[in-house]
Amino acid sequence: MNISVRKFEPKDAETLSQIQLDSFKTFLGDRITEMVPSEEWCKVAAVKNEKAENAIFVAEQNGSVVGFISASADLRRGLGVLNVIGVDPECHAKGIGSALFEAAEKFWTDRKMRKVWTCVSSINPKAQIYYLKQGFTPEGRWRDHFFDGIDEILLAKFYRQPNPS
């Protein structure tokens, strides 16, 4: 299987929106009916200044986009965010998520992030396992956060150990 990862291009926006919807439906079912509008992907990808920078990476297989990851870096605080990751449900468990995370991790380490955080739905055990395999550890919980009755688990990965208090 030949997977390549590259930076987002505006032509990818509609495909990313569909992949996000399809991948989130695998655990949210009918709770989710729409995702990020196509034009929002371009706005997110365009953020780059002295305080913050965003990057979106897409995975391609045989010339088709099959996944994406959106990463942010707060350059003042050394705090990165894995905003969202999505893989076409027909392509799960084929290394695409790991290839995408590798690109995001290079983005964060090149910008000297000390910590990266994300959250994962409590009803998405596959994603929870994915994040643990990538080196994240649970740090807390947001109750009833994005959807009524569904908690979000807060996760973090340290690139530099925190200073003792």
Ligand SMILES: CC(C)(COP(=O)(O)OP(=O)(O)OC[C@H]1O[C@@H](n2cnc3c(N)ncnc32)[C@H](O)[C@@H]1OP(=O)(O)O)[C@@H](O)C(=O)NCCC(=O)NCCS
Contents of the next structure:
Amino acid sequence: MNISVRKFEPKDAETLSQIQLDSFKTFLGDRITEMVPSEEWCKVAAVKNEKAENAIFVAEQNGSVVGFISASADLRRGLGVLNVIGVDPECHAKGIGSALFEAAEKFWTDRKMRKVWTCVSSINPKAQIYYLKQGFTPEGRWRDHFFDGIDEILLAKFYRQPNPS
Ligand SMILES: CC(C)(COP(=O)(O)OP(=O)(O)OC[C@H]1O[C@@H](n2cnc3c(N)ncnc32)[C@H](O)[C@@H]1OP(=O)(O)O)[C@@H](O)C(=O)NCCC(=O)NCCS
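I've shown you the form predicted on its own. Could you give me the structure of the form predicted in complex with the ligand?
Starting with the chain above, the whole complex follows.
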């Protein structure tokens, strides 16, 4: 299989909206109905100033876009965010999510992030295992967060030792 990762281009926007919807349906089912408007991807990817920088990477398999990762860097705080990742459900468990994470991780470490955080749904065991595999550890829980009855588990990965609490 031929997987490559590159930066988002505006021509990818509609495909990313579809992949986001299809991949999130794998754990949210009919709770998710609306697609991210395609112009959102361009807006998010364009953020670059002295305080913050964003990047969206897309994965291609044999020339077709099959996944994406959206990453942010708070340059003053040294705090990164993995905003969202999605892989076409027909292409799960083939290493695409890991290849995307590698690109995002280079984006964060090049910008000297000391910590990166994200959150994962309590009803999404596949992504929970994925994030643990990428080196995240749980930091807490938001109860009934995006949906009533579904918690979000907060996850973080440190690029330097956290201070003792
Ligand atoms: C989470 C997600 C991005 C992982 O992408 P992927 O391309 O399937 O991931 P990879 O193939 O690189 O797998 C990496 C690791 O994740 C875990 N994993 C992936 N698929 C798994 C599955 N079906 N069951 C259990 N663990 C799984 C494994 O630890 C795997 O490592 P291994 O191959 O060494 O066993 C993908 O499942 C997805 O798009 N899910 C829906 C959207 C979502 O949940 N996004 C995260 C919330 S923001």
